[in-house]
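For reference, the chain that follows is the form predicted on its own, supplied as structure tokens.
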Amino acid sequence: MRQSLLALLAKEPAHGYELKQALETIFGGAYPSPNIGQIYVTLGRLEKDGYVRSVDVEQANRPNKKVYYITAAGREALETWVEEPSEGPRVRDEFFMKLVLAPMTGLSDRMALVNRQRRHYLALMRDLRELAERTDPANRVALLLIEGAMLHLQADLDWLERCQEDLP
């Protein structure tokens, strides 16, 4: 959330509700709608850390609003984030831990775990397909996000097959 807000503020100053609306517009239904409380808490932390500053703007017939601006330190932190590679594949996979350890406990067998996880992934895939169908075709960002999630799920499904074949 921090970097997303800094990126939006690097484009232009905004208040919390404008930032929420921008995230919803850019990512559509493909990205969980941010909670406005979370946005304001994050903005408060960014301000405390010196990455943004705020200015109270008076409004006629409405309470004042706080407009946030990115600082030089915020821009530097954003540039660092943009330049750093994102996390790669996960080695500590919770499902794999269950798959290896649960049969040792007698609580479940591997086939039941694989089948349950497969059903879960297939349900997620179905939900993503439906989301893609409901998404405005002009919102390429949202569609690419959905496609990426579907490709990751397909890879997870393929990996499940491999686990089923290779583990005793």
The other form holds:
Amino acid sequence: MRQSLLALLAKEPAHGYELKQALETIFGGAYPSPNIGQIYVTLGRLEKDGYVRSVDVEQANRPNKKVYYITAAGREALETWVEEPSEGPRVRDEFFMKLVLAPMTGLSDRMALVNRQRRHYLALMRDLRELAERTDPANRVALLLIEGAMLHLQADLDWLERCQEDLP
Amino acid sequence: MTADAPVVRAVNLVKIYQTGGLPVPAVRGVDLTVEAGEFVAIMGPSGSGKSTFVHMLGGLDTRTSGEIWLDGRRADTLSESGWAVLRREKIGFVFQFFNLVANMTVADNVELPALLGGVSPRQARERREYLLGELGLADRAEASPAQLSGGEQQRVALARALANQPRLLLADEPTGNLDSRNTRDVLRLLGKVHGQGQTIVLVTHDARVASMADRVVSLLDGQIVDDGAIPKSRRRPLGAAGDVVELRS
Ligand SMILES: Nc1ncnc2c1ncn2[C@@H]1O[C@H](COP(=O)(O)OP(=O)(O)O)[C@@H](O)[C@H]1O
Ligand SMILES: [Mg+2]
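With the form predicted on its own done, generate the form predicted together with the partner chain in the same format.
Below is the entire complex, every chain and molecule, led by the chain shown above.
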């Protein structure tokens, strides 16, 4: 979240609630909507690190509003983030741990684990499909995010099939 | 042919290929019942017997032993011509490799099964226009199959299979050659016809397709290792604040 807030602030100064709304509008329903508390905590940390500053803006009949803006150091940190390659996705190793270890304990057999996991993935896929159907077709960003999640899920399912074939 | 007989009932179905050397057991004792209106997806690794199984259900491959009942009628004992009649009347089949008639236009390929099924030319044309439209192929109607991409041929094959509003739609990897957008068209059409009561048995690797099914059957080495409904997911409903994707840094 640090970098996404920095990126939004590099565009224009904003207060916490505007940042939350911007994230939701850009990424749509597939994005885990950040709660406002998280946003203020992150902004506080960024401020402590010298990446953002805030000013109090007076409002008529309401408490002052804190508007955040990015500093030169913040811009530099953002540039570094944009330029470095991003980590690839990590393999879903929790299920693989279960698959390898649980049969050794006699707790479950692999066939049952794989079958349950497959059904679970398909249930997630159905959710993603329904989410895509509900998403505004004009929101390319949100739809691509959902498509990315679908492709990852497909890879997980293909891997599951390989596990079922190759693990006795 | 009782009214509430299952559309498909396979009993201890076995297929052993014997071509020259060693016998290859492709399907080893499969039991499957599909009720009217059900959508069943068949998944499983390559070589697990999926194609062989659906080919037997469509009478395109003979069984070694076991029984096949379609719409309450014993089918595995039918002659080739008996199967041909049954297919024409009751089954739409989408092959993995399309099998379109090469010297007929797309429109004629799609209309033919409906015409053979006895509907009027006007109805056949309307149904064809509807199906090709749904699949984004309205402007390819006068093309010949050879002029189409693999993905287009595959969608024509689906349109053809649905032309007759068959009692049973059998499909083998119907989105195997499609990109995301065309897959979406196929999913939408499958969803629509299923909603109208179409019974579907479909082989797929594509989780998006499988996730539309009521039930998923998993094959491994010619046997069913799992058969059941896709559960309701345990997460809270998505949309307002999904947690499908983590965009963390
Ligand atoms: N016509 C055939 N002759 C001999 N063996 C075959 C034939 N068709 C399929 N097989 C074998 O039967 C097994 C199941 O094949 P298939 O039904 O095509 O699997 P899937 O569709 O799941 O990939 C495989 O081992 C395959 O090599
Ligand atoms: Mg196959």
